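In the form predicted alone, a lone chain appears below as structure tokens.
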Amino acid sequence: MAHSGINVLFEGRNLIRLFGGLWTTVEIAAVALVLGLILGVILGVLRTFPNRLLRLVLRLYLEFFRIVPTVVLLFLFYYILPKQLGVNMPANQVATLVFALWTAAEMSDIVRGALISVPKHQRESGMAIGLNRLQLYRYVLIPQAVSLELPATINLVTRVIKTTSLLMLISVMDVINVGQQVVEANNQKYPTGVFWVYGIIFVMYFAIDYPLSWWAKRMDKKRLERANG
């Protein structure tokens, strides 16, 4: 007699292992986001400077991480570059580095777009009262750009979290990888267990991403209402 598929979640430590994998996923995403968002803000500000060479280099950096698929970046940084450079990095660190660099590239474009969207008269007013470039960005441009970039930043966060599903390709013990192991180990005893394992993984991702997506849409809606009001 076939066992009920849902029981696979409560077999041994399967459920605890899944939550452990989720913690690994969240930890990598969180560290990568913190590092990436900070670096992205700096790069975004630099992209508004008049130096053409600097803007070209940063534009190429953005296009590289935007055009090359994330899965290719993971393979490049995990399998190819360490062998060529003689560097041995754990998979979790490689994943954090790749996601941080990708986040920084995308964030730089968000910040740049927000900064150039600040009304021109605000910049001129700051310059008129004698603010230097650093003071202009600190007290005028960046504070006003925050409200413009926040919805896009939250959407970027959700994209990063969802893309962590690729981490199993470089042997990171994330929730997807753990789920696959649970399915393979219990496939004969629980033939329908795969639906429950991946179902709980879906619920985990949904519980993290949906509130963020809802928040981003709400903030964008309020911003549009203020602009039209």
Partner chain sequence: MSSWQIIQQSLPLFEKGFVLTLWLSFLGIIGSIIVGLICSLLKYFRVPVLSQIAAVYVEISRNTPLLVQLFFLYYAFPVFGFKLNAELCGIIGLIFLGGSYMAEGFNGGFDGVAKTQVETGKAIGLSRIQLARYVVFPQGFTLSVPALAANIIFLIKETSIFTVIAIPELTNTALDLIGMYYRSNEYLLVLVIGYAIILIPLSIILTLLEKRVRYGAFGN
The other form holds:
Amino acid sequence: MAHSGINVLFEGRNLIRLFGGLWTTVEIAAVALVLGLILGVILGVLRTFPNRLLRLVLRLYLEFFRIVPTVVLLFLFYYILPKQLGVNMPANQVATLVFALWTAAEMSDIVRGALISVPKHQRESGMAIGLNRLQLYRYVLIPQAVSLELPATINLVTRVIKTTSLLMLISVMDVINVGQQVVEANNQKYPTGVFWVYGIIFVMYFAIDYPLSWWAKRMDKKRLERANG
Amino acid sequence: MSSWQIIQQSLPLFEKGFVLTLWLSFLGIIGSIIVGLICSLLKYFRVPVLSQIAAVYVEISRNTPLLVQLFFLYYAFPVFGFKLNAELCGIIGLIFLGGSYMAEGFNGGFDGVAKTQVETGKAIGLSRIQLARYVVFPQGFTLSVPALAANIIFLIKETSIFTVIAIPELTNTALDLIGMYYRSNEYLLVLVIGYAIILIPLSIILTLLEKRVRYGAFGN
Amino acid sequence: MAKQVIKVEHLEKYYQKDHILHDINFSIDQGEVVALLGPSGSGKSTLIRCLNGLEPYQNGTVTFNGDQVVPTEKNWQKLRQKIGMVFQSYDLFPNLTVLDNILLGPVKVQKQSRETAKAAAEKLLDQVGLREYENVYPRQLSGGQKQRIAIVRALALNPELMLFDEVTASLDPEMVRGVLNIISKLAQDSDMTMIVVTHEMNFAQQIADRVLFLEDGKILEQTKGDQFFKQPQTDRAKEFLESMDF
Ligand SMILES: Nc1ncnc2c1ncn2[C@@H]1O[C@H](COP(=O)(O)OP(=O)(O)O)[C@@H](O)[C@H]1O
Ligand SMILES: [Mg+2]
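Please supply the corresponding structure for the form predicted together with the partner chain (the preceding block corresponds to the form predicted alone).
Then the entire complex follows, led off by the chain already shown.
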């Protein structure tokens, strides 16, 4: 064993390929998050409306995405979209769609929870100065709800990023899939290379998620301190 | 063959996968609760060195995906001579992940006990350990129940990721069958129903439990 | 001459940069009832919390029964069974019954036998008229009842000094009298040494042997009780009494 395993990373274009894979991962996560968070806010607001049927439908939507594991969701869309609905999308678009819908489901619950916990007198004072429903949400309820639920939303973001690790299952060329290929291609020359390749992927995920969850935690702590006087 | 026949023929295999999913979840959840409780207690009592180690573990575990953790255990460790079978890797991975989630759940509960409760406890002369035993833990456990319940559901769903190291649990069973017979509709349907059978009743039970403890312990 | 229970000398307290208490000096003899009065935010709570170690102080000394307190958490913990404290937020432990709330200190801290402690607790419960509630959980009690139990819980340790921090401030008006009566009785019948922070001026006048008037973290005057309410020495105290509609 002449070659130290860590050099697998510097062999040829391996490192660049890994970062390329990471870029695919980040791109899918980012698009899914933008779409999902926006849709989630809309659904969350709708879930505070009095219409019972609407609320039921949205609740079922949430529960479906809550009950079915994300791996299974990916395969459901991966197989069923082309076969049943005749929609042929590349795998990374399927994944983006699944993550966006899943994010929207979770976000709708966060938003709804925040909206109903805004004190009633806030809603009433808003109405008392003549705001209509749209204005009430726009100027009073949503801003308060957002600051209330920012930590939960950031945590949702970190969850989505971690969940992108499942992309390889439907053959998206994400960082893990690239990693596997690098490992296989270099197995002869670097038998311990697998440790370093998966090691760097581990570090990549940590480097993205840790700052986010640290931020969320700090915000939560500050709020707890404020609440405790 | 009709869809119904396809489903019927696959049921014995799914049953095995179902049982394995339940069993691995059970072990993983129990292990996670134990690891989480230990980490949380180390933090609460500020045990030197060990509490710092626990804190580092929690951050690493919480901020990396289970799939990568499993790859590490299953593919990377064997090159250094630690060869474990897939199921053991799965359980260890799930506990490694779940331990930090449970720790955070317990921490949240302990931190959530009102500061005034702690002060009144101090005011009657309770020591730090007595304060924990009679005031913080009983109330903190109650407060942590919703987070623990959510973690339980989460960990059961995470077992679906075991398919990447070929553990024949529910998801793996379905994907194998699809690979062999190309009947994705049927097998995916059974798969979703399989998870629904576990998770719907469980989440109802956990919600009831949450309501009960909330009603039982508070209102002061 | 009566024994001195507590003495405070040159006490200074900061929250980060904020200087909250300035050079506090006073002492209290056994059986004396001191009312600690002053506008909101003047530092009353902070001061009495320093007296049982719930707040650290940066300078000065507290002497209890002639021994200067070395302010470590361990020492305070031992002292707290001799210094009872009741807070504005009647914080009974929701996970324990009324009786277990009261017995926690005597049994776990003072290692009394449960039987002895229970007999004493029941006697105290009788005195506050709540004996029949000993086996219920706090959530089933009204605010006034909870606060009476909180007082019993503190008394169950046989403290030598009692600290009351606005114990009626979050009670409904009709509950206030009952709680105040218990404190008055404690002063008269048991000759308890105590420091009472309150906004009830009539009550303060009725029980206070002495008044400490605090403003902006400084003791502006220490006056005999009857005199303070008739003829406070400082203009600030006069204004304060007027603002309290007294
Ligand atoms: N935990 C704290 N951190 C910073 N400042 C505080 C804290 N608690 C109280 N203070 C400040 O100390 C001062 C005295 O407060 P306090 O003792 O509660 O007054 P009182 O009981 O007389 O109303 C106030 O100015 C208050 O803002
Ligand atoms: Mg105060």
